[in-house]
Amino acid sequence: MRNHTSRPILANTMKGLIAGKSGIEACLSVDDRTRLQRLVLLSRNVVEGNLSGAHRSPLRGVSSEFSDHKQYGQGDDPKYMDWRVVARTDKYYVKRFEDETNLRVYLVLDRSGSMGYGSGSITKYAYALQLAAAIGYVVVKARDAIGLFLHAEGMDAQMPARNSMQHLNDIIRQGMQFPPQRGREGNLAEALHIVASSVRRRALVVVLSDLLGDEGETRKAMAHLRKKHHDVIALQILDPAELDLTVGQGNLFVDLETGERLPASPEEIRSAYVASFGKFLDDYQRHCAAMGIDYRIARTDERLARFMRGWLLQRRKFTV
């Protein structure tokens, strides 16, 4: 299942953003951001956050612990504004503590080499960075936090929970700068159990990867941020070609994390592919579904505001 056709392959992995740009404005163009203004993401769990905000908490009272600083909006409590950011900046600022944090997204973004692959505009990469860029603006449009794990064989980077478009142009920028690279293999599975044991507060977690891997092993660290009482997402992105083999005659396929190369026929293997592989689709939503991980199929020929709109009001009426 990792076997990828040989089509030439995009030296440029960024292909599908917007050129010329950096940070949410090379991945959502101004329509995008209009069409993502009321979209909402909720969490399907008891989350560690504000009281006040849209997501149920299991705590209690006004922690005094410092945490960081957001800007002033409506419903602020002017009490918690603080005046020195305010005479240094010429911006209104208010204090947030631990408590009054609302719900931490954290983005797992699958950086290894089968992520590099597309068979028309746009990589899988390229895609999952828009997908990046429009969760988290609707996150922190709704004054929630979002952070970010980087990975391909290991950690690559990770960028903590803040609530600001300053900090979500970083995480975007962070993965700009460091695309897929032919030949890095990817380990989800320890990615995700390094998740697990470094968010030691309930948070959502939105794993963006193709699922492409030892399938057994990524279940288990799945199961292991459940175990942790996370809500976890699971956008398995794929390219068109991926799902029914359309690709030209003749092609040598070939694994764009070991180098492996198979020569086969498409028109020969297409009908055994399409039912290998629908198999270990159905196999991800069914484990996903006994636990409670929100799974969807994220295609790269679909529109970015239209899968948005359609998974959040679809996610919004299991929300309890």
Contents of the next structure:
Amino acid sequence: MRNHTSRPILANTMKGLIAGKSGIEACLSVDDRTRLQRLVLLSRNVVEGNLSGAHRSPLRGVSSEFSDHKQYGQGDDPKYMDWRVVARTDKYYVKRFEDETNLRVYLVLDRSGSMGYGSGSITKYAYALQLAAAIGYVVVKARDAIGLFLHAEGMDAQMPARNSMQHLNDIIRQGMQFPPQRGREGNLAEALHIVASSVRRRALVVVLSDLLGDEGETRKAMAHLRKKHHDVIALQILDPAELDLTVGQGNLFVDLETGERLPASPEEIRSAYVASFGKFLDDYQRHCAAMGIDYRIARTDERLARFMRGWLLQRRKFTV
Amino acid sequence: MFETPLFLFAAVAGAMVPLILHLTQKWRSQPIYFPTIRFLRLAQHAAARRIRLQNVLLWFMRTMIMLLLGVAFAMPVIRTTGGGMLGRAARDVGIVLDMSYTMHYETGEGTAFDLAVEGVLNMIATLSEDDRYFIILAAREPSALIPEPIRDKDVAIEALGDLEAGYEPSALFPAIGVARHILAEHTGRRLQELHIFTDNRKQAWSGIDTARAEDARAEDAVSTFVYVTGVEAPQNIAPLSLELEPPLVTPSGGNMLHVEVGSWGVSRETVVQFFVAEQEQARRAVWVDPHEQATVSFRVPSLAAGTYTARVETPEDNLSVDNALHFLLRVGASVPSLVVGTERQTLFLRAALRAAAGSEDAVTHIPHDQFVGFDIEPYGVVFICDALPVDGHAIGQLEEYIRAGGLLVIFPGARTRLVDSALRDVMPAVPEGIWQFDENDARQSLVWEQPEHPVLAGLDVLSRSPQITMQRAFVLENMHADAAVLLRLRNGLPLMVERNVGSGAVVLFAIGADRGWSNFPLTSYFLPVIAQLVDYSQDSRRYPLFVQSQRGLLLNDVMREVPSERELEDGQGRSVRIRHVQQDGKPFAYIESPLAPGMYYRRESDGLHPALAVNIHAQGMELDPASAPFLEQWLQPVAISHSWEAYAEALDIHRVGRSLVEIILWLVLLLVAIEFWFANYLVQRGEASNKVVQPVSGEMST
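Follow the form predicted on its own with the form predicted in complex with its partner chain, if you could.
Let us now look at the entire complex, which starts with that chain.
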């Protein structure tokens, strides 16, 4: 884990968070936490955890849910012998049970320069932090574990998955400690490859990014995660101005990551931009659907609790 | 061409404003921080062409608006003719003024002629100091009021001041030809114009020489303007002609006066009044259809011998100059006749003449040897009985008498030399042999070849089958082409032939006037035929009831005696000058200027005596206006105007040019509207695109 001491790229990078507070309290109000109480984040795939939980585990173990039979062999616990089968067939079989385990959720938080953008009352990074807090809150409340990968060009911070509110607070503080910086390009693909390599057991990886990096490489990295049997959720954090280019007065666009400049009138290129950006989003949606990745756009002007509720309820419907 | 060209600089400066604003806006950058410009670059690339086109369109419209505004202040005009920058170029202007009698038509704003003269003066007033003009009057024959191009406008004011419309039909094309000829002779000026002021009656445009007109049109560089002062649908009723029946008016009366009345415009009933010596004799109502003629008849009252003024008159209308048709009613006591021949040969003839005239004094008899040198001019008819041939001097005297309107009646006889007739030039036929009738064919019926001829018309004997007993007769051969057989014997031999020569006529009988040739002088047909011959020769035939107004009126043709005085007087005491000339020793008198319609008198010691009745030549006049396509075909005018305003506007457009300010301002307004709409459209399109954006919903990927 690298220690970043650079100051925020923009003075208002963290605008949108609750002032004077840190950790989860800076991101979620009491009302938000109350609304999130009953929500649960389920994995659509089988995941591996240390504890028994509400999520399915590929490991056979102590569980009340029968899976199949196995002919008794040396080393098998005789207490799982299925005597009824022995009585009927005169052969020794032992019962095997599908183990239920806890969920390990890893947040992959993008802190590239573009995440510092916010046309309204909140930046994309602040919204991502709120999302991270909300997801973490839901996960921890469900006795699941939450971890963090914070990256920009490279992996800036990494926190293991643990099931404690204190750990969640540390994660949020870590995010708040390393806000986006102007001129810092993001490399989500590399970060995802690192996550795929680092997380050996099946887990739920939640990508919190604007996905404005190299699309091809990012999709390959997502495929890498899926190949490792991780359940992947891609939440694309977008400012409303990015969708319709309502950026107000000005005629010289400056790239927050690269610093490139482009003289153009927003009114003149708006329609073409909307078409081009819309195609970009459609491509992401299509490819994520093909890879079985839960892809969703999170607009920074949408209330957090409402987004979370809609998303998680819909996800639960598809999962159960 | 621009009237205030300095504003063109303002136009250019104004046109630069959008470009300058555009350039200055480019340098004032206002940064927008954005997550990534990757998609902006793509969008800019995709929209670059459209944006460039939109920008160029907006820049073009704004530039055009500023440019056109400046150009409008410069007041551009389009010139159709050459000229300097300010449209001033010396020009020669030919003016053709219609002088036809229809220009007297009252339009409600004055007569057509008054309007035309006013138009001429106004047009001349528009000329610059360097312009020159001349005026051609279009009457029956063209004449020049101002024959050479001049600059002095006062000359026109003076010349047109007392000018009145004429009293005869006009012919415009000859006058236009004269004007074109004058313009062609003065080619030093850059611009030439021809202005025609007319009431545009169809008849005035008749008589066009199409070949010459086409040539002139093909080569013509003269700008032609037509100012029409007449009304579009004229209405007029006028007496056109009259006829006395029988032509000879005697104190016994019984003559009928037939008047033809013509109409233009609407069908209507009108009243025709008949005046003799300013006393109304009768009035008749008659219905007249447009372009038709109706005949109304009056009985001529019994009048003592003498010459009376008379007229028929229709009610006052817009064209009052032709409402009255004046004529002289000559009432003769008898027609003096001269009989040349022996006592025996002329016995029956003289008896018949005395009976027809009712007076001994009406017949003068001389033997043929006294004929040479005898003054035959006072006689209405000369009978020659077996007096041919006559000597050379008498031949010339007779021919002159006949051509002047006299009637010569020839009864040949034994003296008549066969074939060799000294009067061959006026004879209707040549007596070439004598036909002897035997007892079997002596009785011959008379065949009336031309019963409608004035000599035979009205004879009661036509209803019977007249027969005469013939002994011998000349065979009349070599009939002249103009001769006509009036009486023929049943066996085919011509008995009486007639030939018109000049204003007079020659009647030749195939028999003598005595009983040695036939019993014709003894029959009851002889007296009526002789009386008809005398009537045929009466004055009204030689001297018309009236004359038509014309330039150079020769009085010898229309008056019994050549007037020796220097002038005639009209009814209002105004005198008309008579010009006298001698030609071949014979005096001729004529009046140069066309006379106004009315009665003219000779002043003698005992007072005024009617001498001449003058009328307008209204017969055949067509008052309908000529069509615009006709004028355009043969004149190719720049403009045909019916009001001074339209005419002045056409002149202004032609000379100065058509102002484009209004058109340009409309164009500016249109461009401003388009620019406003287009700019708003672009802005709204940008805003609309915001609404079109559908946030990509994060559907759960399954």
